[in-house]
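Here's a solo chain for you in C-alpha cells, the form predicted on its own.
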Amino acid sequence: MQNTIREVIESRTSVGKYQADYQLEAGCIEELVRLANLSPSAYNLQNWRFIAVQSNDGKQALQQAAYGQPQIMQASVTFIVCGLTQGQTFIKETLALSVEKNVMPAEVATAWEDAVEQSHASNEELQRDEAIRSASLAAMTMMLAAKGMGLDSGAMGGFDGQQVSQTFQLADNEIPVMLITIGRAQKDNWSQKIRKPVSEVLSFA
C-alpha cells in the first residue's frame, strides 16, 4: 500500500492499456467493492451496485456494448458502476444496520426515510441526480484504492447504456453510469495528463 492519499493521488493515471495475462483474485475484488462501499451517498443511501466483468464471455459482450474497446479484454476486470434510483424503496432497510448498531438513533432514520419518501418519490429527476452523484463517488473511490493496492484504472463513459443494461439484465432502478477497467498497466501508456493551474479553476466567495 502506498503510504498517503496525496501519493495516491498524485501518481495515478488513466489507463488504456493493461497487461492481458495479469489476474485478479476474488479476495481483491471484493476488497475494491468493499472500499468502494464506504463512499458517501446522499442519508446513506448506499444507492449503487457493482458488476465486476472478469469471465471471457463477459468481457466480448461488455466490450461489443463498449464500441469494441479493447482494454476491456485486456483488463483484469472492468466494473460496471450502476446508480440506483427509487432510494425510498430500500432506505428504511439500507439505514437499518445503522440503528442496530447504535450509529444513529431510530427517530433519526425515520426522519431520513420521512424526508426521502417525500423528496424522491414523485421526483424522477432528482432519483436520476442523485444515482449518478453517487455511483461517481463510489467510482473515484475504487480507482483511488486500486491505485493504493498497486494496482491500475480507466474510466469509460464510452459505452451503449440500453445494451448494457439489457445484456447484463439489470432492473429498472439501476442505471449503468460508468465503466471501470482495472487491472497492472502496460509500460506504454501515458503519463498522467497536465492539469489545469488551480488558479484557473478556484475563486473564492
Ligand SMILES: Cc1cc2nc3c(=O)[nH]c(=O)nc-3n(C[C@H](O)[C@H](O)[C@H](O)COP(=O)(O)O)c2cc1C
Contents of the next structure:
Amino acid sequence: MQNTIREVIESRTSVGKYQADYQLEAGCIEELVRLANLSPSAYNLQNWRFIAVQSNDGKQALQQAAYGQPQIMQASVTFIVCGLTQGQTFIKETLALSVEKNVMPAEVATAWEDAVEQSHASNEELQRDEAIRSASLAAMTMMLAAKGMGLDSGAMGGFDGQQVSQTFQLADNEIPVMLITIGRAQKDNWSQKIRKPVSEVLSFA
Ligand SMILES: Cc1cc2nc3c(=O)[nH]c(=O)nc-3n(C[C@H](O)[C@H](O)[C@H](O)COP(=O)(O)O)c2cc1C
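Structure of the form predicted in complex with the ligand, please, following the form predicted on its own?
Shown next: the complete complex, the earlier chain at its head.
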C-alpha cells in the first residue's frame, strides 16, 4: 500500500460501473480478505465469512438476487460479506489461536467465553446485531484495502437476503450482510457525493 490512510479515505467512491475486461491480479482476493480479516470484532469473535463470487454462473445468480444490478457482472469480483450469529458456539476455537501464540492469557479467554455464553446464547437480537456490526466493519476495511491496492469498490445492500442464502448455501448462522463489488472503475462514474458538514453530524457531550 502506497497511500496514506487519509488519501485512501478521501479518494474512495462508490463505484457502479466497472471495466468488465479487468481481471484482478493473482493473490488479490486473498490479500483483500487477509486485510478485512484484521478488522476488530466484539470479544475478537471474528464472526464473519467472505464468499468471493468470480465465476460467470456465480455472478449471474448473485445479480439475479440483487434485483439485476449490473455492476455484479462487470466487477472483477463481488464479495458476499456474511456475519455470523451463535458466537458462543465458536468463540473457544477462535480465541485458542491467540492463547496458543501467547497473545492472550488462557484465563482471559475462558472469561470471554463465559461472557459470550451468558450474553449471547439466549439473545438472538444481540447475536444479529453483533453479526451485522462485525461484517460491516470488515466490509469497510475491505473497501479501504481495495482503494489502497489501486482498486475500486462499491457496497451493496440491495439484494434479497433469503435468495442469497439459498443460492450460496449459507449456514443457518450466516447472515448475508453486504455485497462488495471490486474491480477497476470506468471513467464515467459519479464523483464522491457531498457529505453533510461536520458541524451537523458532530456533537460533544
Ligand atoms: C449499506 C450500503 C448499501 C448500499 N446499497 C447499494 C446498492 O444496492 N446499489 C448501489 O448501486 N449502491 C449502493 N450503495 C452505495 C451508496 O449509494 C453510496 O455509498 C453512497 O451514495 C455514497 O457514495 P460515495 O461514497 O461515492 O460518495 C450502498 C452503500 C451502503 C453503505
